[in-house]
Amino acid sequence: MLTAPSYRSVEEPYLALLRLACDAQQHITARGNAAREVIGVSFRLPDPRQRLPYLASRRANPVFQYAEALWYLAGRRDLAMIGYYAPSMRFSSIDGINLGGSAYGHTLFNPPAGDHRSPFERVLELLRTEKDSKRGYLPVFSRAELAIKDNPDMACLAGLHLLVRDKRLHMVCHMRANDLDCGLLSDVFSFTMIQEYTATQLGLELGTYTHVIGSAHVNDHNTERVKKVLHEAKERLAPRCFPFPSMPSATTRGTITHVLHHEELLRTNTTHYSAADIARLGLAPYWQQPLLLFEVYRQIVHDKTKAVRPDVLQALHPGLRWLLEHRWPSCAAAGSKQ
């Protein structure tokens, strides 16, 4: 097969790549991290909305995944937001205030020096005006990053290639490197969100998502968790399936700003919301979901709760609720009271 193999959801290529890396003969030690590596792999998702894995032993974090996707879409690079959801990211910052290469959204959605329009805006214009264009490429990795000595935050994303064919928006993602156990799932979630957001701006149907990796690796210190994940997948009777909803066609930059306004209020513990409160914020049900997740996380972080509010949990999409309950057992206990 010369094209990337297709999978029903991100969970399938995730498992396939873990198996491949665990059997790999190539062993590397890059910047002190020992890992098994496979060079040059790819996969395709015919339905990019199936962007979440449902593996109990992996304990995927949908709160962080939504936060990172929104952080990218807003064009931000600040640690104030993303560091709250992933404190370990603070170690990648040179100044303790902002992130560098890994702040992909800052590169995509902000004008570069000497320009008044962002790369994203220019590619949108191109795709609206040039039929069957091959030039809708959004580079992220910059040669300037190589000039920073001991750069702790070099972009793993090389670029995103957007292609409009038959009124559908396809995207090919090029990664210079991917940590298969930790980074892959979050990357696919965020990049397919960017793809779907772009499709809404162009008034197009969502096409395929193709993920291409130069260095696909599993760090040795994550080997035990990887073994547990692979064992669970082997022993279960069938994969779990929670179809993911479509992003509303009316989504705009203003929508992202609106969601992040309330995200900040929750992150700073300025307010708290019930499910009914969130339903009254004027957001489509689709965009209420991340706010429900952020309210759950507010309760865990700020209230130190051992029983998350059942009304908030019950308002969540079943797949998101399943992931929360396996990430934080207190959510399962609270949900059972409803």
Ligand code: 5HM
Given for the second form:
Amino acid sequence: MLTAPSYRSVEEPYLALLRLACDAQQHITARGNAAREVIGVSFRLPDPRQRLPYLASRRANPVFQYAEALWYLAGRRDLAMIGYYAPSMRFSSIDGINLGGSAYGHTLFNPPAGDHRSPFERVLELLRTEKDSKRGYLPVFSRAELAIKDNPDMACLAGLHLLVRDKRLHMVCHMRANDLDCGLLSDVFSFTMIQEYTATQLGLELGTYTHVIGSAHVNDHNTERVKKVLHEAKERLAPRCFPFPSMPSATTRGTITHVLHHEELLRTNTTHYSAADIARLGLAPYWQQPLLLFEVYRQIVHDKTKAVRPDVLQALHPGLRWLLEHRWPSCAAAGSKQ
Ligand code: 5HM
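Okay, that's the form predicted alone, but what's the structure of the form predicted in complex with the ligand?
Zooming out: every chain and molecule, the one shown earlier first.
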């Protein structure tokens, strides 16, 4: 097959790629990371909203996934925000203040030196004016990154290609490298959120999402977890399905700023919210969901709660609640039983 194979949700290619990498002959040791590698793979999601995996042994973190997607959409690169949700990202920062190449949103949504418009704005303008354009490419990897000695944070995302066909917005994502167990899931979550956000800005339907990887690998130190995930997938009767809702067409940059204003209040423990408080913030139900997740995380990090407040858990989308209960079984599951 010369086109990328299609899958119903990200969970299926995630599992298929883990199986492929576990059997791979190629063993690499780049920068001290021993891994099994497959060169040149791709897959397609005809419905990019099905961007979450429901595997108990994977324990995917929906709080981080929303935080990272919003951090990208806001064009940020600060550790203050993203390091709270993923402390290990602090090791990738040269100055302890900002991230480098992996701050993809900073590259996409801010004007580069010498320009007054961001690459994202320029591509939107192109797609609005040039029918069937093939030029809507957002480069992320920059040749300047090669010149940074011992660069701890070189972009893994080469670029995002946006194509409007028949009033639908398709995206092809090109990655130079992808850690199949750790990076792939959050990358697909965030890039499909960027795709859907772009579709809302252009007033288009969401098209397909295609993911292309140069070096697809599984690090040796993750082999045990990968085995558990593959065992679970083999033993269960059927995949779990929690269809993910559509992003409201009225979403704007202001919406992202509004969500992140409340995110910061929660992250800094300046406030705490009940589900009813979040419902009164003037945000669409769709955008209340990340704030419910951030409130849960605030209770876990700042209150050191043993049982997350049940009103907040009950207001969550059932798929997000399922993920929380498997990520933090003691406090999220205890809260939902109250
Ligand atoms: O040595 P190298 O720069 O390729 O190491 C980066 C590692 O992070 C690779 O395993 C890469 O696949 C993974 N990664 C990822 O999968 C990193 C980022 C951040 O740029 C990402 N996805 N978004």
